[in-house]
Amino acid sequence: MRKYLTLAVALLMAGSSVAQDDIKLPAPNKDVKMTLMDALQQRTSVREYSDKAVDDATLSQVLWAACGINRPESKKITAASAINAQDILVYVVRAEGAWLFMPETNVLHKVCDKDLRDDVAGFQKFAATAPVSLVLVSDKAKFGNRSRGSDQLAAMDSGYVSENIYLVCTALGLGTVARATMNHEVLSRELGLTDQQVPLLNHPIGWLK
């Protein structure tokens, strides 16, 4: 009896630990003063970042702009998506680990306890200095029987999300740059990706120096 009680307590504690690993983000503040035209005028690629942390409220704004739900009744998102596949998964990489962004609940689901920023940076070490990086992964399984053209569709969709990230970072006073360089093998393993889930782009993000 004591053995089963100990096992039950251990399972309960494990479940509690997993729950604590998930992060419920604040609702994104959409009251941003910069106009779209100003953001387009000022958009630029930034490769130097302050070491100041990007807080969860700001991160929530960035992720919502990237591919958050903007039409809850139809579960459609801020980024265009070929055949509405919504194949782009956004992973948040910080010193404390890595999380998968869940747009419908505005939750970060933890998938790794390691600091993967060096693997996101690859040989371009400046990227590892950013406090947060977003990794854009295409889940090609979402294209169904259109697998023959999935590479092109995935590239298109990652570009839409990438540009949204650029524009929201500009509007919020953050710096970022779109990059294809990264350690694909390590990231695929540590993020728990399937054979159909392919890292395409990443965005180091930080406050301007």
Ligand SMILES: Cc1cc2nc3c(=O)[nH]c(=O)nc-3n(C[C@H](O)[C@H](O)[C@H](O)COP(=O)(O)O)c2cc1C
Contents of the next structure:
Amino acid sequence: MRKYLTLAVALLMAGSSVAQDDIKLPAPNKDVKMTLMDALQQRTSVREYSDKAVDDATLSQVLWAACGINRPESKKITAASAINAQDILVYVVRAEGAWLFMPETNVLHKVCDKDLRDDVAGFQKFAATAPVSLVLVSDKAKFGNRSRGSDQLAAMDSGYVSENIYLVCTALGLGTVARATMNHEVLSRELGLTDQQVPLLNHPIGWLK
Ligand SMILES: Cc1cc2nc3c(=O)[nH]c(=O)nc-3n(C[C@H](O)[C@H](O)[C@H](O)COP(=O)(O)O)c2cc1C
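Now show the form predicted in complex with the ligand, given that the preceding structure was the form predicted on its own.
Now the complete complex, all chains and molecules, led by this one.
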């Protein structure tokens, strides 16, 4: 009996480590049928989306492919990363607010209650029609003392994550486009970024129309 009580308390405590408004995503389903060669063949930029929501199970697949942990023993990720800095943070922007993806726990940590999709879209209004957008931010502090050349390393690292997003979206029947266009200042403020954290790319994502 005592054993079960201890287990129940432990489970409750584990549950409370996900703050209110944070979202624990389901484990990503990695059993996706499209071959890599087919995904490469079909990859294309898509700028029109259905308004059907992208569910959390699908979002979990996209985020794991983007920069999730694929080698738990070394905590390395699906995207190659200069000096393994893992500087690319992925923010999830939806109508209900914005969240930071935490790869180690597969949790979305809420950082903003506002709908920032217009600020992700900037002057390209089509992007605001996507039910979800991912904003790729380089945390250049993660390059430590190697700050020389960190702008280039950050830009390159975001490209690897971006291509992963393109390919997984293709394989899952989602449309996306990599975009450098966005309202950088508003996003930096509303996402609570530091001076060292720079939005580089974003990906509106939605089901194909
Ligand atoms: C670094 C980068 C920035 C881009 N920025 C934008 C953008 O701001 N807006 C946009 O509509 N497309 C943007 N694109 C998408 C390109 O326009 C697109 O990849 C190109 O036209 C080739 O089309 P494809 O991706 O279908 O092959 C960007 C692509 C890259 C790689």
